[in-house]
Amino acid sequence: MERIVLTETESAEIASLAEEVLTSLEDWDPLRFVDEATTIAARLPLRLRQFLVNARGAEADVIVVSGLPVDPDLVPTPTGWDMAAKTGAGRREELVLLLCGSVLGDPFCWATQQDGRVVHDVCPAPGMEESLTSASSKAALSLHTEDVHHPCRGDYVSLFCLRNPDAVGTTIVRIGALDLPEDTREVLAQDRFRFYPDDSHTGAVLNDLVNSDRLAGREFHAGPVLFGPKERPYLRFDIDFMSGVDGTADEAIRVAQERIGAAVERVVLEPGDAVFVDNYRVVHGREPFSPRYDGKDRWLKRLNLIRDIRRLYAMSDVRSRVIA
């Protein structure tokens, strides 16, 4: 894990920059701001920019920036992303995440997630406690590749912590830590797997995880679990939203899930911490927790980043950062 801890002076510089930008804007629209973010990110502290550029070049799998500014008068944690969207809660923190993320890649979003917002709010929502989405709480989020179903899934998923009073852990497993049998690796490298959009894209809520027909009717993208350089492969995996095309492939999924479960690491984010997870080399999840709904619950901002925005443009006849 690569980590940088910002000094108080560096944190204050970032807070001042964010305040200057927000004051200069008539209104805060993160999606419209992304084209400016890369230019303004050049004004971030030099040590931070160098750290992020070096981490990108080295393909560091987990990157943590500590000491980012969080408003000392932060509003109460919203009860769901839609409430955050209505109130504009955490605008300055959204801007800070966009600036840092723009050093690593290009921000983008999905029309099917949180009404096409580019910066998501991750906070517990009443009625979603057991769901398989970021609005859950009492149910753990399984270790997964973000947006496993799509060829233009992000290269990085980033999480900026605003609150985490119960020290809820973000769980990760690195591909380099997996001890997979060679015969399983061979199967996982074949186009024998189907990857489905998760509930945050479809709007469905899966309650019966043991029902083999729960993904019936969903479109899927076929391909391998392991791909890329053999000496340093990439991974895509989501036990809840994938299947094998035959019994051999299903057995490879079972073995992989078992080995993933044996290699879990835990990252506890504190306010001011931002983690950037390489979505090709790491699967991530979240521990369960009991929500309070009292304004003090865990609250993160999330941003997807792609290293080459043209991958998005090439798949559409519209030049847009929103995947429809």
Ligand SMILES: O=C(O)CCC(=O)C(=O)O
Given for the second form:
Amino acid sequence: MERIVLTETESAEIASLAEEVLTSLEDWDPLRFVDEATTIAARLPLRLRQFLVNARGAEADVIVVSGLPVDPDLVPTPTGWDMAAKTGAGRREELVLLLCGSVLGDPFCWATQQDGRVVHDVCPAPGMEESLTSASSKAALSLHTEDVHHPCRGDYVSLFCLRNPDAVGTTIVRIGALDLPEDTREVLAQDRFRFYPDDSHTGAVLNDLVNSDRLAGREFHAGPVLFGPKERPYLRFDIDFMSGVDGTADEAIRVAQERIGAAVERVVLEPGDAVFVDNYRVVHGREPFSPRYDGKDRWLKRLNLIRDIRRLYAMSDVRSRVIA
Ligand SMILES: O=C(O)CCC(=O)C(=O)O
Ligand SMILES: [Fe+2]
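Okay, that is the form predicted alone; can I get the form predicted together with the named molecule now?
The complete assembly is shown below, putting the previous chain first.
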């Protein structure tokens, strides 16, 4: 893990940059702002920019920036992303995350997720406590690659913490910490796996474990779990939204899940912390917690970043950051 702790001066500089930009804009449209973000991010403190550029170059698996500004008059935590979308809650924090993120990659989003918004809200929502989405709380969110189903899934998933009063941990497993038997590695490196869109894309609400056909009818993308450089491989895994094409592949998934479970580390995000998780080298999830629904709940802003937005454009006949 690579971490930078910003000084109070650096934090104040970022806050005033964000205020200046917000006042100069007629309205806050994060998707429209993305095109300007890279230029404005050149005005972030040099030490922060250098840290992010170095971490990107080194393919650091978990990158943490601490001490980012969070509005002292932050509104109460919304009860779900849709409430946040309606009220525009936490816009200064969205802007700060877009500025930092655009040093690492190109922001993009999904038409099927959170209404096509580029910056998401991660906060517990009534009725979703046991779901397999980021709106859950009482059920743990199992370790996953973000948007495991798609060839253009993010290179980074970033989470900016606005509130986390009960110190709920984000769980992570780094591929480098994973102890996999050689024969399992071999199977995992073969095209024997299917990856499905998760419930945040399909709109399914319940963690319907009794229904073994949960994935039936969903389109899937086939490929390996392990790929890339053998000595420093990449990983694609989400136990809830993948399957093997045969018994050998299913057994490899089972072994991998067991070993992943034995390699869990946790990061407790505090307000002002942003974590950029390398989505090719790390799977992430979340510990269970009790939601409060009193305005003080845990609240994160989330942003997906791809290292080259052209990978998206090349797959589409429209030049859009929103994957249809
Ligand atoms: O809440 C967290 O710490 C992680 C949630 C998550 O996996 C996500 O928002 O992608
Ligand atoms: Fe996630």
